[in-house]
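We begin with a single chain expressed as structure tokens, specifically the form predicted on its own.
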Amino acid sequence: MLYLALFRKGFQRMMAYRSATLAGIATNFFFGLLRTYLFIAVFDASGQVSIGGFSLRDAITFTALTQAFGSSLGIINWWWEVGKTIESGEIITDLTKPFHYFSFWLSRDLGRMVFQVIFRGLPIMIVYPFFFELTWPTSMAQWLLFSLSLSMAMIISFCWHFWMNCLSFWFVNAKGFGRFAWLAAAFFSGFLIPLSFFPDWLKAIAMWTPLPAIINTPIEIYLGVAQGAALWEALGLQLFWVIAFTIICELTFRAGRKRLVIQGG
């Protein structure tokens, strides 16, 4: 099947940069240990032993999974190859041939986040618990209700990006909306710090996006922070934006196709 070996391209052409991936895992455990000792002292200033529903062990859990799936995610790293292909006019030779677009991407993509959460995302979960205690789920349901929760979080975020790539149909350079994109995907997320933490008033707009589905709502899954109704609701909201955004992403494709004008020609 076509888009399953797509897959398997995107996760075999990650293997080629072995280097590129232990360098990852280095920097992202070291930036790990500073936002893990900012924690320990917002905890030690506030006195407090549950800030927002998290403890201590909790927050420093939280640490461990950004740094372990935020590149899996598109949170620390953006890319910009649909873009670069609309700005080049590539994307006329894949117009042509015999395959769904958006289906193509995201096989492709799949197969990279799977690779850098296997690789690079379970390494730094193996080291972690070497310098700190960390809260782990509880139950074979939640283990499995995670990663149900893991692999929605993966196709909203390729779509985040996705959409913000078909900008270039309308820009000659629109680099700017994915720049911002990124930054509003590193704090609406739950990325760098957690959505419980936030102004109530804050986290409600944060809730209005389909950010918050991309990491708050995984990590809450497998922190526990989440339960009953609440988890099943977090669920329910990660399969709407699923389901909404991809129907969104393929209407902007649609879109932009049809004002598809190559320089020159």
Contents of the next structure:
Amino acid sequence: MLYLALFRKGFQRMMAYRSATLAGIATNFFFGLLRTYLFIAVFDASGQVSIGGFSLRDAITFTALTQAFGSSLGIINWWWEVGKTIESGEIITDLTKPFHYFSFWLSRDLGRMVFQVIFRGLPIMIVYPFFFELTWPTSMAQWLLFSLSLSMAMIISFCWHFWMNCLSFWFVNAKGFGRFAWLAAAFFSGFLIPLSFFPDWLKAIAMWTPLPAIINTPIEIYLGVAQGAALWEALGLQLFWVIAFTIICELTFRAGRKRLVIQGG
Amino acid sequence: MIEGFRLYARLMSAQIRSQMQYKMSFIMEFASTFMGMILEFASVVVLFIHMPALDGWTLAEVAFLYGSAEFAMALSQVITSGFDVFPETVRLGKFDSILIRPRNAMFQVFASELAIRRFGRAAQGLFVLGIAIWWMDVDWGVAEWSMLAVMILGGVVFFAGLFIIGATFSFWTVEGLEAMNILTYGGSTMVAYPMSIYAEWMRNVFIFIIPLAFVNYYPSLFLLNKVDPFGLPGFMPFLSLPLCSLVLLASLVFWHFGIKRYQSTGH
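Having seen the form predicted on its own, could you now give me the structure of the form predicted in complex with its partner chain?
To see the whole picture, the full complex is given below, headed by that same chain.
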């Protein structure tokens, strides 16, 4: 099947960048160390054993998870593949090909994400316990729910990138928006610090966006911070965003395609 | 020497003029980076909701560290943008044409690019640094203000050395050294917080082997009247610029070593 083949190609393409992957792991891990010691100092200074439902060990695990999966989920690295082809006009050759445009890029990018979960994420989760004690899911069900949540997070992350890229149909300088969207995602997704550390009003703002569904939700499920009704609510909200954001992307893309004017040829 | 400066100024003004042809693009990149990076600092502010001070450093004092680290690193990145595109130059075989021109090769690389779009991050650093100084309501004399200027200069020089070392690797690997990100981006993040929060081995590496702590931490101890928690001699803050200059010097030596071994990729 075409999209499965695209997924595989996206995965294989990443294998060409072996030294980049190694350098990436080292950099992600070093940042993990810095962030861990910052949280140790924060808990020390706060005089509390738990902040927003996070123990110190949870907070350290939070840094491990974000550093491990941040590049896969597109928070550490930005993606401007579609925007580039819109700007250059090359998109026209893709549009004449017989595939569904959104699914084409989604399959390719999922290939990259899965590669990075395995070859950038897992090494970090394996190295971390040699330095710090981590929190682990306590049951098979929790592992499964985390995997489910992580998978939905990947799709929402892709939608976020794709949607921002589509702005290039309307604005010549969409790349600037894109850069801001990327940096804003680090903050509002709960990547830099957990959303439970936010004051209520700020968390409320974040929760109106799809961004927490990319980072905060899978992590709270992994740590067991989200439990019972809150857990199902978080998963339901993620599912909502998967569906709604896919539709939004498709509609935005269709509207953008109508505006497309290609010079020459 | 003076002619070199004049040539550099001319090339840079040409760079700025050509990039300013896309004024809106520059404004967008500048504004988005500035605002986006401010959000990163906002996360530090949020952490201070949960504690009065970080290892004895108030929010304003941490902002001072954060702003000076960001400003020095980002400014250095703008100044050394020529070295940022250098691996590309080598890969495409364009370095050959640099070598046959009657000017120092390093000078040409240095003067080949000025990525003004990167000013957004430097502006963010300067903004946070400015707020920190205003907020601390400092009572500084000439000595302190000079110390601040020397500290920033030291930081710029330190990171410039690292960027040049990273680019020089492309004489061998054709790609530059990506792991250098650990010391550049990682380094500026590390010294955005007091060194005392880190594990002892990390501190020792970045005080005694790589003089990262001299970029802003030691001068800040002096400027903010803090006692050195590691009990090192009182002249440490004044070693800032000399030690940072050593890093730049090392990068120049490394560059000359690399250029002698340069083999063209062909054209």
